[in-house]
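Consider the single chain below, provided in structure tokens and representing the form predicted alone.
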Amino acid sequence: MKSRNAVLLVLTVLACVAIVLVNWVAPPIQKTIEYTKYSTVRLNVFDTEITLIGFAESEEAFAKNAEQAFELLENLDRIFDAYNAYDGLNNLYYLNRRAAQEPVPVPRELFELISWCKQKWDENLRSTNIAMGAVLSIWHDYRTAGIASPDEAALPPMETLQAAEAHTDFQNVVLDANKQTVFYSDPELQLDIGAVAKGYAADAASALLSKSMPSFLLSLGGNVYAGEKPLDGRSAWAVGVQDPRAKALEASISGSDILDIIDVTGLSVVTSGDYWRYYTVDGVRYHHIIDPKTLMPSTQMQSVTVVCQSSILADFLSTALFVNSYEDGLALVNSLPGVEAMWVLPDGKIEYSAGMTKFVRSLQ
């Protein structure tokens, strides 16, 4: 009996040993995911080509995640839309009719980004003006004409645009955060979001995406955000800043339409830049970008870029530093933590902030 149990109690703790070795030799195997880099297009959204690209474990999730950022984006769109109406919806467009005669009730997001555009106005920060819509109109009514009939192009009369300038006042926008309105003090008085609607929909379709689909690049024309690195052994992602001079169709041709590369992880770039959007009167061009000061064009850049976590930020940084000297532009920067930027002169010459050059792959 004895000898028995002895056999029992040697083959017992065999079997326990034979469980620790094969547990030790040959551990649980762990599933690798492996990602593929997928890449749409959509297309009039935000007047501009959207581009998303993304690593995903299969084109279905992909797809399904791009799906839902492009639904986000085109809600926004019509939300910031200053140009058409929506049936049930207090837009851009509805605000600047009604917002004069009474408090108008508006969509979160079009609350939130007036709100934000105030307190940097209360900060002082003044070269991008929201309320600048009155003057903005007159500039985009002129620009339409003449790109739709260049032999009648003209410049819009400066006695008109002064008049405008009387009604950019931001102090005149009051907001009810309780009951999330906006109402206009004076009846002259117009939105135009156009210098940040799309840095604050960049913003928001990250936000969506990092959560379901971290390693991406999405691209609003000139308003790039930057997730997580990409899954294919690089450390960065890789974005193009155009040469304001190239000749479209020839240099997207030739790649010559590059001026450099900017290598960036969870960052945003935007560029702000006289290619954009401009129409010719007697042989002079002139763009979109309004400096408040003169109500003419400004003249102080091609172009300038810029880099931070937050693409509204950068957005409405773009056009503020278009606006100024490059010393303004530079000591403005400076103050901001978080914050570099990369100006292109009038005559062609690049200067950057410190902190820039990190970024710019021909400085390395």
Ligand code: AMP
Contents of the next structure:
Amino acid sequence: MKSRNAVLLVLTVLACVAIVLVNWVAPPIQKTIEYTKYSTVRLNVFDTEITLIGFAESEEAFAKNAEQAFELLENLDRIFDAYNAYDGLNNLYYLNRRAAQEPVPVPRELFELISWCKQKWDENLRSTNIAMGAVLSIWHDYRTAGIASPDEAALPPMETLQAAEAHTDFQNVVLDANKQTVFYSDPELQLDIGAVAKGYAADAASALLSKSMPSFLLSLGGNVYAGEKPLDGRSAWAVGVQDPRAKALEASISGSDILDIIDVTGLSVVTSGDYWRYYTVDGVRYHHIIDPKTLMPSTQMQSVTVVCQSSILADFLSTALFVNSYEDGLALVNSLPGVEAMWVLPDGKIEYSAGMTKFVRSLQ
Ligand code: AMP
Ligand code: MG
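Same protein, different condition: the form predicted alone was shown, now please give the form predicted in complex with the ligand.
Following is the full complex, with the preceding chain placed first.
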């Protein structure tokens, strides 16, 4: 019995020594994962072209991540849709038709977006006012008609715009956080969330992607979110800032539509520009970003690009800075930690906030 115990002891000691030796001499077997860059495009979501680039272990893994992200974006597109109804969904279209009669329970995402904007209003940031739907819808209708029949393109009468302006007070949007309901105490009030919807969506899709494919670049038209750095040796993602005055044809042939490149990781880059949506009356271009003070398309900027971590904030600010002077905008940007901006003024001159210069390729 004793000798059996002794043998067992010796064997155990030998086994331990062997384990230690193996780990010491032979390095642990490491499986190096190869990441490949994939990309895909989805059309007709958020009225724009959505591009996703990502580094994944396989094409299947990329396709799965892309599908999940697009599904989330398509769902948000329906919730934020101002023009179409969907069975059983209290989306923005439903809200704008119903909320003056009774408090309307809305999906979490819509409630979050409206509350976020109202918070900014309460902080006195009012250049981007999503409660300005009554004014914006007039411009929308005149623009749509003017694009359809350029010969009959006209400007909305100022009296009509001013009458609508009386119904743009965000105080009249009554939110109940417990019930997640929205009520309009002004029956003429309408919400237009075009200034922030893509930013909200970019944040939501990026949060999802960060979990399963953290090295990605997501672009929703002018809203870009750069995830962790690309896995091909580069230290940042390159985001092009469009030249507001590039001619479309020339640009597509020569790539000359890029004004500069912004190199970022873990940040959102959002541009508001006068070249996205506009119509022409008597040879003058009238675009889609309306200054709440003049009720007219702002003439302060050709474009403004904002860089910060939150895409909804970048989206909100790009619209706000677009309707303000460079000086006022710079003061606002300087008061906000982690926010940088680049302005293209009406004469084409470019201005940068101090911290923006570290992202702009031509300034390195
Ligand atoms: P963005 O391209 O992010 O600057 O958003 C422009 C869109 O926001 C327009 O198409 C309108 O739907 C809406 N919008 C325009 N001007 C304003 C404004 N001053 N405040 C809030 N929304 C606006
Ligand atoms: Mg915006």
